[in-house]
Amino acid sequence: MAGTVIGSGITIEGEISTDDDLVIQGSVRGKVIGKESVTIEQGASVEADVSGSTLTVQGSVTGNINAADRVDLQTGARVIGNVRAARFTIADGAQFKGNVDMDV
């Protein structure tokens, strides 16, 4: 897979921007824009704003979520703020708390 990883030892604060798939195991403070898609890995915690064009979360995120196309809680993710996305799925064991808007 091209693309960025931020590792599951790293910690970062502020905002990332990226125009590649991105892949977060560690945590992130902040803010959070991919062009293309962004995976929030098990284990992962994100305090940010999150966009980009499909999401997927089983990690942990509290903020907002903004997904050009899809957004994807598998078993494990944890999400509280409000989702934004044309397509928006959550798995069995997954767990959410916030607003849906589906009106993209």
Second form
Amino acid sequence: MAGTVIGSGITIEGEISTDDDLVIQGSVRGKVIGKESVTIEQGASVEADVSGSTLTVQGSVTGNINAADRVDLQTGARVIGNVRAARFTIADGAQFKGNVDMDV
Amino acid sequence: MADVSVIGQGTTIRGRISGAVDLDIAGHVDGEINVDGEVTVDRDGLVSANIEARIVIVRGAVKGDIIAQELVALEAGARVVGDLKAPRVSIAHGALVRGQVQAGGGVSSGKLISRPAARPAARPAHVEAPRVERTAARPELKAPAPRVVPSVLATRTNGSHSSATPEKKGPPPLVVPVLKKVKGAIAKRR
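Please could you give me the other form, the form predicted together with the partner chain, since above is the form predicted on its own?
To see the whole picture, the full complex is given below, headed by that same chain.
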């Protein structure tokens, strides 16, 4: 199983930078710098600027999101911050407050 | 399953990791780790942090002190620069340590612990585990061991407890003739 998993029940204060796929189930405060897919699962709490290629959010994010490819806010997601991505979807039931920049 | 966190090979974390989960580190961690669970530093893992956990298993590189409530196990390939402190400390053959080792139940058995700990402190070279492990893990077996074990092993256990002199007395007769032969051989060739 390649990739990095920040499990539920763990807290990271600081910076995560990775070339792997990243799955966050726990809580992160600081900065998240990914190059591949970043998945913020249900129950996760992220207070950080997040960057990556493909971002999937089911949990809570407070901070700016910057994706090279796409951002998907799924049902149950709660995002406060600006989103910058080529493609951006918000599913029914996702909460979102912030600006969107889709490189129009 | 859900409670295991994995820091993958291509991942760097700078900062503080805390929580009540098991942690599997194959990437880089720079900062501090304080976890109520099992921390495993894999072969590729590179940790520059003090580690506090219930169980710490090291197969990779750690620069920092390791404190465990239960067990510190350094397996083959481990490289640790820092102090080890736990009720149970095991250092496998092929593991490298530079630092103080404190194995045993804290303050009460401090006198017993001071002996093995003195070695790595005085001589900060690569310390190989089996000796430390023997002295630390079986203090009660000191008396019966020499009787049961054949003479060669008995001298070894004595040597590790007291000084290194019995070991030195043994080998020289073997070593000296070998050296003479070698010198002679070289002289003849030249």
